[in-house]
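Consider the single chain below, provided in structure tokens and representing the form predicted on its own.
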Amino acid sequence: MADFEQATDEEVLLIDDELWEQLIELTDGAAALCFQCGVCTAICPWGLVRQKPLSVRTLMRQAQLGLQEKNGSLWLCTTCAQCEAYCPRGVNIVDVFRSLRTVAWENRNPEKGLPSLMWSIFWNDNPWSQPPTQRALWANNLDIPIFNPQEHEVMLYIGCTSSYDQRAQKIASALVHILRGAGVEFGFLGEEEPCCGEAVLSVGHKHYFEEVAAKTAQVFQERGVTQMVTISPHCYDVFRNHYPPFSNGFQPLHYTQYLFNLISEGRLQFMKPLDLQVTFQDPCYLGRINQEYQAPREILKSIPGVELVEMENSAEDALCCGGGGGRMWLETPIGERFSDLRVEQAVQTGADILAAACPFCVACLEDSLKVRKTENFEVRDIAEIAARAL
């Protein structure tokens, strides 16, 4: 295998079936299917910015034969999935990725910075390091009701970022507004609203996340959810594709998904022209691992005066942000970030907003286009630009 470092003389590479044994169990044979043909490792967005890429077919070589890896290389992944789109074998490559994290935390070996964002989420509810008190501080003006089955049609699911994190608070605010310009009756949980555990999962801990899928599910089976509506495609992923063995009684949509389907129904209107040319930065948990490209493209089209126009790399073939796979808590260094890459692609359509449906993506663009300087341009979430339009 080229990709692999020769051993030393005094270096050998032990095979543990115990660990191998392991692997199968935690991703069902995922790694097996994998005939290392490289694909992966030539597609992953680390070799645009790394003189050295990440070798995911190295790693996947590593999960096959129950080799421990050791560089640290396997927490650079973001888990966007660009490799399971291209792989000729169709492997879960992430669920591999999340496997072999699993295997280091079980060894005490995860990533510097991690155990904290754990503890964190062990005693907050949230992966911020905020008092679960304040979860619900952004929303005092907004005079949201608590959640109730019998008065209202949704629950809108907040989620810890756009809980506690200034820049995606504005998120959620517009996003009110919006339902509110529809006539949706919809309630929060305000205070009370648990943790999704999507950071866990990301980062590997998958015992962790079952205790913590398994409480929140509780609380929304209490509470009477059956229709959810998430502000990130991370939250909405998790409850969708991740959730089901804990509870299938409540149906999450992402709220691109939803105010598309209110637009279908006529219930909601964008009656102010806006004037602009957008382009759209697909949300890797929205798009490549959901295949949802269409519902956020038709709001930004239903606005009068907005001309959508794509990016050089869009839809399937989207530049992840570089946010996912727990990277937003670990630090990334400059020169090596997806996002500058992604901003330059945005400024080069001429368009006037970079929008993005994802508070990971407005977060890591907005630090990007700060480093770029670009003036006349700005990044903005779906949400922001279609409250203008009401």
Contents of the next structure:
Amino acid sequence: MADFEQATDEEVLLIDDELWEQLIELTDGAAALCFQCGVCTAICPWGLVRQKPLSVRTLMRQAQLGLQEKNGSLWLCTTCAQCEAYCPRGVNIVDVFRSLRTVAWENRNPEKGLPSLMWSIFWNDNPWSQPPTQRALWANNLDIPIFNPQEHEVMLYIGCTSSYDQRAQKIASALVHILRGAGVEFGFLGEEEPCCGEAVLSVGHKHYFEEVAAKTAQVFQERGVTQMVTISPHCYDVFRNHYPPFSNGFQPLHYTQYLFNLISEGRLQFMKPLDLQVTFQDPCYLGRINQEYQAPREILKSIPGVELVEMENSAEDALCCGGGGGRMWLETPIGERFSDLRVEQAVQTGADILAAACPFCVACLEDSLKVRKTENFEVRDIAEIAARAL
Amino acid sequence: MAELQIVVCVKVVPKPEEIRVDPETHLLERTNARSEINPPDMNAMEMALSMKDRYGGRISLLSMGPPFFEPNLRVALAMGADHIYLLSDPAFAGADTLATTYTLVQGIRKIGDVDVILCGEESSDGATGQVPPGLAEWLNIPQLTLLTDVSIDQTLRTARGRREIKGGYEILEVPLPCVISVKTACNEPRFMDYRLRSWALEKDRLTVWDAGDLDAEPGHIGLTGSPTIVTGLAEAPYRERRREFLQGSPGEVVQELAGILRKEVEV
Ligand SMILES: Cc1cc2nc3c(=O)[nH]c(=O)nc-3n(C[C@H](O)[C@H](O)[C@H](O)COP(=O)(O)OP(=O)(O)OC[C@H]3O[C@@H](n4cnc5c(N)ncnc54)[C@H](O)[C@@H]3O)c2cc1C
Ligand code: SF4
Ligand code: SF4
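Instead of the form predicted on its own shown above, give the structure for the form predicted together with its partner chain, please.
And the full complex, kicking off with our chain again.
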């Protein structure tokens, strides 16, 4: 035994049958398909910013065997699904990550800072530790009516980040102007808008997510919400793909999809030419995860004078901004931010604007742009660009 | 060795930004305010739970307040405590810190054989910080205030705590039983354990005691037992956070911040 311990500097890991069964149940056996080729590790963007990549393959192996992950790399995954796009076995890697996180919560081993994130959502109904009574302050001067199913065609779901983050509030305001420009009758839930729970889901707190989703779905039902437009692709994804067990038939759309529909129906037209070259950051939760690549591009193309240029990695291959999977609430050291690489790629295209369609992307990319100090180059949400062209 | 008996005093408070002072009566208007667990008590909870992790034992939650405290006390219970004692009686209303501590102490005596009583640093509404010392006085036992860490020696029956002071820290040791107040934000309170969530909602997890149950002297409780006279109440303007984040290199951030300070507060 002593010799064995000397022979290895790695911690001895014990196989835990109970954990194995739990993982099989949580993931529906997703990890079982993995044949350990390592493509995921090679594809994962952490390999671009760190000496030691995130060993996705090892984590899949641990999930297969029911081993507990001990080094914290579990919380690095941004759930961008880049690896899934390349996995030859079609392993639902993001699901496995979320399940491993669920187990970590149950073993009282979450990453530092995440319990506070859960408490913020519990007490404040938002992940930003902001007072719930101030959720609609951003809209004070906009006179947005409270949603009424008799009067409004859609309910605009603002989301926590666009409600509280000063930068993201501008995206929300821009969208309000566009919808008004197109004559859309819409309302919002104001101060009463509940949190979608995406942050809870992505850090793997399955049981609390179920509680949040049930509560939020009930609010939507009581308010008669059937058509909903979200600003963040994260809210959109969670409503579309993770609410069905709790919700009774409301249909979410990302705002780019909704605007594209308005354009197709001839209700929305952009009159003012902009004379801009724009490149587009596909948000993971719009593109890879929900397969919507067209709508945001069509909006940009329908603006007179806008020329769309693509980056080195785009659409299915788009590089994640680094903000998903709960990473918005965890510190990523300078030098390890995917968004630095993304801004570099964007600048290389020669475009004037890097367009995004997600408050997290805008926040991460803009941060990186500030550090890079590039002149005559901006990060803007598509809603902001479109509002300029009305 | 008997198992460690821990009591955590938990107060349920209105969310601070939602309390208003009635302009006519000058009384606190909190009927529409959402409640939460007094945030410093969450740090006391975490300290109690890590004690239980280390030494085993039983955690009782103790609170004096109206019945509407109950749902939030059950939230605290689901973090990993064992039972709730809610001291609730219209006769307790209007208590100052003297009457509050007397009532809590009657509860502690009734629970019996308590080794450690943990409190938050102060409440976010009353904010006197007098309850922990008051409990120690009534019980005539030692107190350790504003601790950031604590260890228990069950053989010697002592508590040893660490307290940050200007320029360093001090280590303090007292015999059990003792009262401990926990420095706010010294730890990260764990989230509820969802395996306990529905267990914590069961009826039997909570015991309500009224003045009669506590054998409380009528002259020591509620308004009658409260010599404090509140002569006035003024509303401090609520400060809205602007949530402006400065960006750039540390040098740039400092310059920008200095500029803002110069402009806005004329330093
Ligand atoms: C609306 C309102 C009206 C008041 N009116 C009066 C009044 O008329 N006269 C007067 O003298 N005082 C009054 N007070 C103050 C009241 O006496 C105190 O709130 C109470 O005694 C507790 O003191 P504290 O809040 O300062 O607690 P602190 O000493 O600041 O709290 C420290 C810790 O003690 C524990 N603790 C405190 N209170 C409780 C509790 N009820 N149950 C369990 N644990 C607790 C908690 O762990 C807390 O973190 C009023 C307070 C409020 C909010
Ligand atoms: S790419 Fe797929 S099969 Fe290959 S190691 Fe990763 S999860 Fe397993
Ligand atoms: S989802 Fe993205 S961050 Fe997570 S392992 Fe896959 S490629 Fe890496």
